[in-house]
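Only one chain is shown below, in structure tokens, and it's the form predicted alone.
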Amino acid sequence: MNNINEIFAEKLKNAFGVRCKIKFNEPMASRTTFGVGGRADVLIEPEKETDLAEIIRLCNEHNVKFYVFGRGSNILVKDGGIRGVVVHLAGYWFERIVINGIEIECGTAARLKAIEGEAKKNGITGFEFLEGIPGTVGGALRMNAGAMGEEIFNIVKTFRLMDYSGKISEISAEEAGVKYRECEALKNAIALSAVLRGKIGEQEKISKKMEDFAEKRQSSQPKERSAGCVFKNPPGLSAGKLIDELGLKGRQIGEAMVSNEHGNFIVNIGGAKASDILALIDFIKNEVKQNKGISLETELEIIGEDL
């Protein structure tokens, strides 16, 4: 069980073994869109919010680190894996989607694709930009995900969150401290659910817009395994364009490669290791700094331990 002691492991099993899935020494490569990374000491799927609060309490009590996972679409897990507990949010309570007029209430693990589909089915416009974004509501809120000139917080009315002591609160989008690819309120808290608000629309127009966005994504983004955009766009600039201008598309370290379709994507072309991807990230940063005088920041969340 690596760095998880027997007492803590037994407490987890006694408290949650019946109603929650618990796995020890869990491979994380299959749980990220990159398809790389080592094993987590423990992975647990809480059934409901009270379980999540109790897991956090136990981790705090035993000084064990915890990480919250959705679909792993914007995360790079290092080759040495994760020491501590991975809390994977899934199941009915966290994936629920409820339509109320032009508002959609959804759990943190609801997939953006599913929300977009429900919006179209119910004639609600404003959600079309979610087309093709592979993540969940929680991840989208945490990084203020966006595409096609829109951001998730443009459609957020309110959201509920749990702090790292297990306390639950609800705040408005205006109170969240939102910036480009950042949400201040979720730096030390976990998103639980959100109320998203659109506008009345026509299904035909909604479908057409979604099709246009899907076509644009398919023509400009890679098909290989990736974690989306690796770097934040510098103010007024495009990270992908900077990388392209330096002729770095196709540059490869191990089985990690800068996408030929989009310079801000690194793709796993076969059996890439996290160390390959990290080395390529550092190489790109150095090239851009030396040749453009610009320091790129990663949009990708990097967690875990080196081998």
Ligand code: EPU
The other form holds:
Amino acid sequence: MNNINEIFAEKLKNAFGVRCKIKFNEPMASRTTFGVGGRADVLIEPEKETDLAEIIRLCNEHNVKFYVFGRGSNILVKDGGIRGVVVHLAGYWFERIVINGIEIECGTAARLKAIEGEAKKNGITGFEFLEGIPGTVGGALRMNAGAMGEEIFNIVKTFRLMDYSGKISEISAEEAGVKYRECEALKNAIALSAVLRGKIGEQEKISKKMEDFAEKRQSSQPKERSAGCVFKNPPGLSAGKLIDELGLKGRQIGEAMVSNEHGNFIVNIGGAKASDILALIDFIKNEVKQNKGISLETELEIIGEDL
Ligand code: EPU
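Could you give the coordinates for the form predicted in complex with the named molecule, as opposed to the form predicted alone above?
All chains and molecules follow, beginning with the one already shown.
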């Protein structure tokens, strides 16, 4: 607990210690799909939305930074770890999935894989593109995650969010300020839940579509640890293809490597450090800028401190 002051830590323990899981000096590597990064001062798992609001209030009052985590599938935590509080959203309430006709109401920590499974079971089509995206609803909403030519906001009807003062509101997909891999409404707010809407479908056709998508993903994306695509696609182009054309696949710094399967993935081939991955990101950006005149922007969220 080296970087959080004692008074703040005591307050956290007193306020939440009974109901919520709290860990100090928590290693974050195992909490991200990349499998790299240092420790967080505090990791806390709120049980309810009111706990979440109270945690944010305490952090604000004590000037402590907080970061909201789901599955950690699009995040690179730096080697020096995180000074502040990681709020891990998980558990019964945040992971709930409720079917209501062709609508699925789900908590922010519900896994996309689980939602897609429920949709199939209940004969709801439109969710098949979620196949193989490793994140949660909250993470997907925050970055308008997509695959197979579709994106999450195509199936969002409404969603609830909490601003950094703890106030909860519900807005429609149209009001969210959505663009490619961007959601304006969630830049300074936390997604709490969403109502997703599909169409009535046939289970067999849904299964077939999911299998096709899974096959496409398996044949074109790596199996090693990664955080999905590192860069946003520049308008009208594929970042992976640009990187591939420059012959950068297989390029390695430390144990971070540009995937041989897909140029837009960096994989952790063993004991990569965040600094290896960051150096490789810079290297790729420079190569693409110099040789193609294009500035790549990261899709990956990079947080924490250098060592
Ligand atoms: N391509 C290459 N070489 C490569 C990679 C791709 O030539 O190394 C070519 C492909 O053959 C294809 C084109 O580039 O003709 C586009 O490739 P792909 O279908 O893989 O799509 P992408 O634009 O590279 C996007 C999403 C992925 C998603 C796939 C599948 C972004 C940044 N990426 O990739 O999402 O899984 O479509 O639909 O939008 C992610 O967001 O983390 C992610 C992995």
